[in-house]
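For reference, the chain that follows is the form predicted alone, supplied as structure tokens.
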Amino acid sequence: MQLNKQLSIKSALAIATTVLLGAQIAKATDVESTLLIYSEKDRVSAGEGAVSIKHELNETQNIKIKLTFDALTGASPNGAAPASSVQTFTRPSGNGSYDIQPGIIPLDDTFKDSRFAVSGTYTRKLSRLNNFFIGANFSGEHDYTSLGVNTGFSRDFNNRNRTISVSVSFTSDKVNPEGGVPIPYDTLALIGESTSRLGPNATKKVYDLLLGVTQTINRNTLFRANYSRSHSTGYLNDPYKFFSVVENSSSANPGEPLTYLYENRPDARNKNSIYTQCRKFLNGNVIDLSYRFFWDDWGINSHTINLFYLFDFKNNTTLEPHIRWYHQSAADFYIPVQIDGSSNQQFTTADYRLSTFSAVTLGLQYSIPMQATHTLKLSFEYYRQFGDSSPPGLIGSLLRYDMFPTLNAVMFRVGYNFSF
């Protein structure tokens, strides 16, 4: 009995010790919170709040959960071209209409949405050199839902100066547009007019692959390179976008709209990108330069250059200005308008996001340590997007209008990070 009693005491002590050690490890929790305000001049405004929580289960495992909520409102281009007289468009629901004044890009002022997203990731250290993660994510809007899973593996080499990583993900999306899914090249209906639809909803699937390598060049220089491949299949149209069919040059009013047709994009898309980054420490400061080249089988390619410079002051506050430059070419099937008498090509869109354009972003972030493990971050960005105001293929009255008005936007972000 005495022996059993001693064993019981030892077992209780062992269990208590294990619980206490586990509790000490479990205290490592990092919280990141962000509030973003975004505003385009005369167009879209948005607000987004996000909270990310990373919790260490023990020395080899951690979980991370992120919650995001955003709301958008304002006016968004519907794809139609300007005209010399008032244009009237039926709202996506089919109930109601809106008027666009002469000479300006038509904007749908009913653009309003909110989105909730949640993602979770479990990371495990398999050994001293190997790491593994698996995750899932969900987001929902009133007309769109997305569900995805992802996993990845990384291994360190060369005295942990080099890391090779691979990750894959799969996403299944469903779109439920107001009024149903439009038939490609169908005419935009008049208010109250019945029209055929492909159905109440449509689906899309996305498969992604990422290969990466991170190399420590020396004690002050870090280099990273990634290659990503994405394959999308299913419904890839924007159900709210259409394009203008305008009178031809032999008519009395060349360039004036006759009707509007819903766009049509391919039902598959392959995207590729190569990303390189170099980060260098300079007397306590940090310079971060990256370049990304993107191309796909829709004919789009783009270049992105990002430059950050972080000033680290003695009181642990930091100031980080940055500049970003972006340029892309147009999709093979992008047209500003369709001339009457020309037959529909296999695919057509007038969505400015698939046209040729450039953009510049200027930003500044200021970080202030509040306590030992608390940091406040304030950042401001100015975004300017510009394209071809008079692209090829225009005729008649269209030559008088700015087909790609410069877009200006500002972003203000407040972040608060802490650990406990």
Contents of the next structure:
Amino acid sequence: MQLNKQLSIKSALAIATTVLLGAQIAKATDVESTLLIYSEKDRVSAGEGAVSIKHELNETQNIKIKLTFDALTGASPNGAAPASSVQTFTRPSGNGSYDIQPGIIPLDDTFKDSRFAVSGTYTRKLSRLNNFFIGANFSGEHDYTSLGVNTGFSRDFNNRNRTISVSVSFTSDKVNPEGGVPIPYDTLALIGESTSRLGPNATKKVYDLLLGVTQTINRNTLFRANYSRSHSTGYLNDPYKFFSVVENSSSANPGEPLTYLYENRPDARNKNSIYTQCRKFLNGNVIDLSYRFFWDDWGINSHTINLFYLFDFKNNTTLEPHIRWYHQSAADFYIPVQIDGSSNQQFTTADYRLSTFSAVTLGLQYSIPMQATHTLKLSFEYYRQFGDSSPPGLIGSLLRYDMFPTLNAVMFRVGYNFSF
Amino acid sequence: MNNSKWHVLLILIILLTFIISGCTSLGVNVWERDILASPHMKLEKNAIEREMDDHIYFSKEGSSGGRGFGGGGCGCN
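The form predicted alone done, now the form predicted in complex with the partner chain:
After this comes the whole thing, all chains and molecules, with the earlier chain placed first.
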């Protein structure tokens, strides 16, 4: 019995020493990098590269810089509904047009953009239990710029088994759409037709609050819960989205488009979410399950479940399958089309991203250690988004068409991490 | 919406009950942190990949945030 106790103390000390030594020999600089190819069937293709460098200045301070570049091209739904004849839309710039064949959801194929983003965070250990960070971020596209600052504080409790954190962020965005900022409910102009605009650009401000608790449950399990609130104000429309006004049921061609009006969203939005995550060590492998409940004052509620399972093989190679399920309800002011004769709602959008739909992601990541502190990661993900092909509110010819064509996308990613 | 508010309230009650009542018996001693210290047990493992995923979902779905800030920063939504 005495021997067992001594052994137990001995092994406990050995583990404690290992943990402490592990902390001492931590590498000073960690680099994470990744390249992504994203491709939607018949729609958008994108390439993205990101590199994140975290450097420990000393035992109590570190800085992290992240650079991101992405480029995308392809076609995106413009908000209009399918029709029985060819539809012609003016391009956002006002120069030129594109035609959409009968029965097809109209996609604007002028979608082309590149984005550069940089962010930096400085973290400081204020005392044994208290941490503080401050950061800034910038993101720029040809028609959009964003500038943000953020800061946060965390404190450990209960022998460092619990961490409570609070952080806030402020972002100021500016949109400079091609052709200027459209007036909500204005008619989509014909080619060459002069049209009035709200101005060359518009602004948006976003205030975020994040409260978090991380709790060690036992030797194998970690748990985290976050509450976040985000308040956006300013120009919240998508300047390139409009909706169809269609002939009513007493007309000759019910459901056929008469005109297209620019969407009109509220100029404020309050988003909330509760996020919980549990990570558990299971016989050498690791399972990670998270759930997010999201709700906002536009009427959108959503549920997201994310499950990762990491198989850790003997030579430190890992294989990590992943499944994500998502479902959202529509915004209160979402309509697939507006029927002629009915007066405008206070707000209207036909953007499918604010409609009711579900999505599933299936993924697999293979991770290979290259040298002592180098890791190569290869991953593949498949994303599928599906909704109601015949939502309420349709009449006439629209009942024949698929109003929510399933979106299929694939993602390939190569990542390389190292420390020095 | 009423229904969903009940959902939220229920989740909050479960979380608060868990945090307030259970936590005193939760946790480990410092010499029991061997497994938790493993890089595989980091809650923010594969951070750069998860941030990229969040950016894609932000541009394709009506929700954002939760794990971190869900604010603006991009003209994709």
